[in-house]
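Only one chain is shown below, in structure tokens, and it's the form predicted alone.
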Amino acid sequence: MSLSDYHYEVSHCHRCSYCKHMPFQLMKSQRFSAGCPSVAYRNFHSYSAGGKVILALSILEGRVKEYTETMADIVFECTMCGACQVKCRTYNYNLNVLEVMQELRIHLIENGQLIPEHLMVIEGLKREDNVFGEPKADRNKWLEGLNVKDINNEKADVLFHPGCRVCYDGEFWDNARGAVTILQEAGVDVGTAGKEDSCCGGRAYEMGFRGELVNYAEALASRIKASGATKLVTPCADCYGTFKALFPLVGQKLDVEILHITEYLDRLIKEGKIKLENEVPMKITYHDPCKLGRKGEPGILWEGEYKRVEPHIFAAVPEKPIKLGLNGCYDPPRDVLKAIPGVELVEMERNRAHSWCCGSGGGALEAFEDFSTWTALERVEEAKSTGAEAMVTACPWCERNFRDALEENDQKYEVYDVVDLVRKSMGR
């Protein structure tokens, strides 16, 4: 796909604005109203998706002469939460706006609007294969402590993909051994892929580097053919939605069932094979991670076009698929917390399709700060509003952006991972 194959969705946007704010039937308080970080942030119509829309429709009709530094900013500042895309779904006008978007970045990219921040990160994925550019040789440094298997040189029905974030950054260790541990006493074969683990390529498509995606995808599903694996699980929510929406839009689906660690674990506790015994006594609110939720759907690569079918009528031939974001997981991270005696879950008023991002997506956290900070508080505020002690989440990103914003700002409030309250439980 490219730019121009969204002529007809960019030219019927209603202007309508939908895309700005919660669903008025959902709304539940003016405070927490807002539905994209973006606009909500720079409160200009041109940071929404109907203004993208517009400056899209633009390029295509030839009304733009030049790209400038401030048309990149308004494209790139966005943590492509995928929100808007939801919001105009729930209103019926069926536009395709994420990937509108997408497609606009790709194509800003080509035209040499590049952002220097994440130019660095591509180089550095491009030479390390990980996108902190940290040295490949340490990413299996997380492993230290445990006997697992090494796909590399014996076959595993579940292959475990940390991500590049669990890899590289100290403090998610613990867990994700704690999680690998877990996995093995269900009595789950368990193996990861050793020295080629490398990222999955989501981050930087989403930057707009649409070729980075493509050859991470291709070496992965190798690895897993090669594995013998019949599950891939991950603990990283940017991972499971850049395996399960992101691969298919670029022609590769992968011949394993998809899991995310919350999904496995909820799993396994069903069918009696964990056992959660010791009280976790806490009320906590659950945080939905946008690519784990909304955005973690299956994607669908449609190859077709809009046809005049009536005099005055347009439609997609063949029929396009209408993803509204309800089909992602939420459940099973909220089975796994009420399965813990002692946990008190209250919702916060944005949740599942609809939560509000934690501000770390889409190239936001690496090239505009201040605005992926803002975005992270402002999910906290939610969070306490709702009496909670805590925040838990699923993604070791939104972890911690949360937890660096309030560092930064000098507040405190407990952020944990769904896997931290269940090795509690279990005593470990």
Contents of the next structure:
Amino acid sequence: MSLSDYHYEVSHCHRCSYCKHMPFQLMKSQRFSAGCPSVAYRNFHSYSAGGKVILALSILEGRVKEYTETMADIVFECTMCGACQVKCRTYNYNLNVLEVMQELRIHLIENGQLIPEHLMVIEGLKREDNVFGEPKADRNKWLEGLNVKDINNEKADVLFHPGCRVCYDGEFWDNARGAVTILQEAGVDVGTAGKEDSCCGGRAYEMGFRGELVNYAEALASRIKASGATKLVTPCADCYGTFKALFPLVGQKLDVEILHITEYLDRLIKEGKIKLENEVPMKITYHDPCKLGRKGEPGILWEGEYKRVEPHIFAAVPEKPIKLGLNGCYDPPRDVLKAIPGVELVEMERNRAHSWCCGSGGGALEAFEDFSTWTALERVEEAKSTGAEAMVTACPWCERNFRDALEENDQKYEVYDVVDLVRKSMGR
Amino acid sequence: MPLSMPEEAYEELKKAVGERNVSIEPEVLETYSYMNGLAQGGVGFHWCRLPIGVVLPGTTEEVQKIVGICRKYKLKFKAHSSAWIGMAMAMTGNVIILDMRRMDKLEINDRDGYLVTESFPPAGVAQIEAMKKGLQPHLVGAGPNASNLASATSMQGTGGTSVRTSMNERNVLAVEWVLPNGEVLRLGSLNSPGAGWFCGDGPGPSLRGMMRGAVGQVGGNGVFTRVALKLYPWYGPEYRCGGEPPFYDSEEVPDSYLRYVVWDSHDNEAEALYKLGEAEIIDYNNRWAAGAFTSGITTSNQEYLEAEAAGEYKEKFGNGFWTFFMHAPSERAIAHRIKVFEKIIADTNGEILDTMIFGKRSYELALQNAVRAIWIAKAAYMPTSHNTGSMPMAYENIDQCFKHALPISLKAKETYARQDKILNEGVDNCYVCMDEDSHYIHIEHACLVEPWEPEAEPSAVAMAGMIEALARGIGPIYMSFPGSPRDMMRYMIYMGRIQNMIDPDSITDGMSAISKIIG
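Just the form predicted alone so far, so send over the form predicted together with the partner chain.
Full complex below, order starting with the chain above.
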């Protein structure tokens, strides 16, 4: 698909602005009624999904002839959280705004309009196979001292994929090591990709670099095939969403069960293989990472076109999958938390498919730091408004962004990963 | 007159509202020149004039400064809130758009039963805050995404709740208004410091009529920055909904009654409306037909076509159907209303239908519309995403609408649907709602068109309706204010004079250019 394949869709925006708000059905207060971080931060219509759709139409109809920095800012100052997609698609089945926004990014890159900070990420990725440009040789430092199989040498039932953030951010090592140990103690046959482990390619794709996703998808598919693993488990929501939703879009469906660590822990807890015995007396609220929730909805490669099927009725032929954030991973992390003695779980107003983004996705963290921080602090405010003493999430990118935003603004609020609380309850 | 933003004006605007709140970037302006909505289908294209700048004021004082800068550099201006129709865009050259998103303050005064809203807050947002205090505002038919201030001060303000909450223009208690000369005019008790907001017109003559005329000047009168609006009782609890998109799961509203109703003839339908209005029992009402219902209940164009082919919606709702919602403070009160309702429907040969008639989806459509006015964005637009109105569009007494407006638009639609110039959705897809328990209703006819359709002639059907209406001596748009072409002219002259008085330098970019010229 290319941007021109979306000409029909982008000429069918209702301009209703539903993409900007929480669904009116679920809205509970004015304070947390916004649905789109980008337009809430910038305020110009241009930054909403609808605005970007208009921009795409303008490009396709030749009204805008130059690719400029302003255009790139409009397109890329967005976390690609996909909240707009759920709202818009509920009312308009001729338009898939998130797909349009993705193709717009790719189109800009193909036409030479690059975001310098993103280019640095891509160069580092090409060089070292991680989004930080850190030495590839350091990727497995987090594993030191653990006795885990290397799938390059022996078979394992579960391939554990840590993701770049975990591998290169020491704050997450204890957690990842803890997760692997818990799995092992529950009798799971775990392995990692050892020196072959690499990025999933998802963040590069969202920065507009489709080729990187294709390459990493192919590499991972080969590794899985060779390993004989039946499950791919990751503690990173970003990687999870990439495997589940993005790989199929570039024709790569992994022949393995894809599980987020919270899904697997939930299963093992329910099977009685993990016992959560220690009280963790905390009132907490859970933040749904976008790529675990609505963007964890399994992707389906659609190859078709809009055709005139009757006078005045054009339809996607074959029928296009409906993307409403259904079937994302919403309940397993909540069920794990509820299984911990002493934990009181309260919900934020914007939850599940309508969760407010942490601000770190879509290249926003790398190139639009102020926006990313503002978005994170908005979420922290929402968490605080529930009366919870801590916010728990299931993605190292979310956790990092929340913690950094709090620190940069001299604010204090506890942020945990689901695995942190599981470990507490297991006395680790 | 300059054709782009003068550099000095740009610098002054940046000083007035802050650099991040002004844009003259072509890519930003481009996104303020696209239009869809009821106007778009009629003209058949998406693009209107590019503004020369977009400004995001945050306070009334900033709005005053912007107006002052426009006057100084002879630039026009227009403000919008949600901008959900083409009229919100620039109509002429040298226009600065004031996007009012940053003016989002909202205050609910439950003791005296009113709200004060700045320009932006969507009606649906105001409603959830009001419901927490046992109150609710008017919801314009356009939907919860539309600003309450806009429908009260600048545009038509009718909707499904109008039967209880009136048309929004009649809920105005006080206004803060930046005039085209840059001065702030405060109507109502705002003119008396410390008096509060809740006096309808304040001492002296009413200015509300001059402020908006029959349907508002759509940005042609300056900028309305705050308005106090009357609230109505909501017997609680707050509306709650969960579940998954697209249809979600609403919690039941206690002491309420929600039904679909169909009649076997327009005469009986009209007769029932008179009686229901006189009985003063309805809290929400909305007429639509099979086309809008099919659009609302399906989730893809394929599903729409399958539903069309199955024909069951058309069979039941082909000649129109009503959604009625009643809500009362007690079990006894709702029981009484139900009795009255059922008698009226029986007396007029109507058929009451359970809203679950077509499953959970049809129930959710009915309830979410009745309480939150949510589904207009889908029901009025799918499956083509484009809707041209079919004239006449009327606000008149029930007989006038059913005996004149509806037949004319039905005839026009039938002719053009047969030739595939518009979508043949079963011809009758007429939207109607009663206002203020009265004998007056608002009527407008949805008319879907796909701009990619080679045979499409979106403007033809509107023209046909207009010509026929004029031939019969009635007004093609808002029958009540013109009454006849002669009366319409008199109205235009009158409004033009007011417009010339309010905006003698023609600095606003409203929809009132014709009336101003005539005036």
